[in-house]
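In the block that follows, a single chain appears as structure tokens, in the form predicted on its own.
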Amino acid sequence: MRALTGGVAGGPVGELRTLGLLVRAGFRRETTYTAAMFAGLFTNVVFGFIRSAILLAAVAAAGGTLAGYDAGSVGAYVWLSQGLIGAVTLTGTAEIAERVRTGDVAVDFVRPVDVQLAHLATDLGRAAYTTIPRGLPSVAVGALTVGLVMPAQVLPYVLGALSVVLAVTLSFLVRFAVNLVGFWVVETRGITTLFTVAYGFLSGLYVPVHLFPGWLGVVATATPFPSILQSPIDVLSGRVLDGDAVRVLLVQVGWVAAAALLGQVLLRAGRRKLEVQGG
């Protein structure tokens, strides 16, 4: 991800100190919006109940065990999610729509940071703070309520801490790409609406991609939504181990790669379509 410009003086130590910085900023961006943290707990406990309602009635119905998932995995299933859906944030707009609609974009273009990894430092800082007030206190209040079965080792908490990195930077990416489509569309609400439901349903919100039936599993695994949120759920509740929670994650670099890939040839073709418009 090589910058437009000509970099931040100092060469990479300089750009990565950038990138530190708005790292920080998106973080203490997200400290001032403190009720709507609280809101978004309030929401994520509420579906978080109804969730484990709908999906522990399936287990039992099921007998015992539905899909590999028992009475207390299913929980763990159920509460991750609701932990993580602040950071990754299914439906939040990026801030880059706003400034390719304005044709603010192009001053990001002669800033001496490449635009895409300044607007993810931003966001890694916003799902740093998010996970804090949002994320934690709803997967304790599932612990407290439901029960979960977490593993005993400490090697899945270490890849899931990674996986959920990686989660964080490819919902970041997927949603860059989607809102560049506005160098070309005037209107872009009915797209990012459309990606949206798509995001959610093959990312394993509503039910676990693992109880898809087989030809939607497959689409859903073609995608990157399931290494946005049904990857680090898995890594973090032990369901994949050892060296199948490693291929886990080596399948969500790959995504990560491709999705950043895609994001710098749009930006490379809107600057060229704003330079010919005069821009």
Given for the second form:
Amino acid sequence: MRALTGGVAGGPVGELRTLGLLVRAGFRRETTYTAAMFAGLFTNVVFGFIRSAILLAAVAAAGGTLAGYDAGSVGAYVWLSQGLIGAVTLTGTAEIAERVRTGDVAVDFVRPVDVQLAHLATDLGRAAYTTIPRGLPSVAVGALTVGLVMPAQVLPYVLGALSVVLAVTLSFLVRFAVNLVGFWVVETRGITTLFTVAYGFLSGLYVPVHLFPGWLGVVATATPFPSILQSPIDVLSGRVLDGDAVRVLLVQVGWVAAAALLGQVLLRAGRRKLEVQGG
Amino acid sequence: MAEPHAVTADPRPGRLAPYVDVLRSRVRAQRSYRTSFAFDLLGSLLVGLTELGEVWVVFHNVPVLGGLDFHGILLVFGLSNLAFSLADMLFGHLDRVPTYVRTGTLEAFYLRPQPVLAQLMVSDLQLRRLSRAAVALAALVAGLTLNDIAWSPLTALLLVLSVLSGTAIFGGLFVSAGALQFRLVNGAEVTNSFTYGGSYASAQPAAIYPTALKVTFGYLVPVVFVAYLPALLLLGQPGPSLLPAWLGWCTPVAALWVWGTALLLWRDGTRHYQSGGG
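The block above covers the form predicted on its own; next, return the form predicted in complex with the partner chain.
First the chain shown before, then all remaining chains and molecules of the complex.
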């Protein structure tokens, strides 16, 4: 067994290469669904138009500024979130859920790469591809029609790119952990629905978290959800700058670590459970 | 088969009997897994509550949006979500057409003597949507109580007409979406823009829309008829440009327009469908 893992992975360098290949595989798998991409883009844009109408009207009704947003920055919020939604996908189900249900996950366990890392690599590839035909055009449509104000310096984009990678990673890790509940519960639809609802509302997808009344804002920041959508938008759009932006990134890193740890714990416990069933 | 007369001599079941049987079996199936069904009901309840929560957060920040205050928007939200959740319960599963096409299970529907659309409608009635409808109904009743409405038999007629036509409008949109999926299969998500997007658009005060959106959701995909226009009549407001309040009486016309298109699309879709020969 040791000879086999040595041959395939070849130490840490080999494992990195394997993960790199998985990222590419995730990317290339998405390229086959061109029609789905354009369909997703179209729907993104329609929702973007409705959402910008609501929030632009709200900003105007509040006298030009609302919770620190003006017409330009609320446009940036709407269209950046529409652009990101494909990458930090909202649906509660992930491939791992199906593999846990069918028992195929047993095969994943004997592979030389860590199960969580392998699925993360594939998902990062998927997210990277999604950004090109679906994410960037969404933002472009918003810029051309409704208008949005973006920062003029370079630093927000560098920190923003980092923040987006952290958000995509966190989105995956949280979904992964939720789907591992399948080790203990056969019917997971109820749990994934509860999760998707909380995710959509508390991440700032429909209304910015900054518009929440005090207590609801506290509830939201006690969850990882704002770090998945609101945070990368805040950093990219220049709503938080320099030291504040770094602080937002650190919070994201904290959630990534916590979600990764939770996933690993559940994976280990689930593996024991799986062996008990003798699959 | 030698004696068909013997069979027909028995009291024949009515034309609707097969549908009733299927519906009964769906209800039984969903009630038999009680825990799972309870979770589904809870999930659907939370979907309704968070949608109301989103509206509330906006109105927590601004007292009036598009000429409506929070009490006014409760009417729009209630009418819109009630119609949508009822339509979703009856027709929402039509978005599974691509799955049926891919797995080849659609053939079975073609082989039976009933119309394919009618069979698909009763094939997967989702009772869990009832809890979302309950949230909508509560919002609607609150809206009717909190607003100063001049009650008359006409007001009651308007309400009934609006809920029925609104359900029909969303139902027709689901049928159109299902029909388009015969051609789209992989690009099925595009239809979400007018089913779920339509639902989202119908729950807003349409006065805030730029002209293009007013025309799109007012006349092309006429979801503004579902809730906003009837709510204007209930509140006695004149309505913005392009969307005068009296149109609130024309919801059945909008429903007819949607269903006319939907049935044409459905005929085109089912004729276009070619079995994989499974």
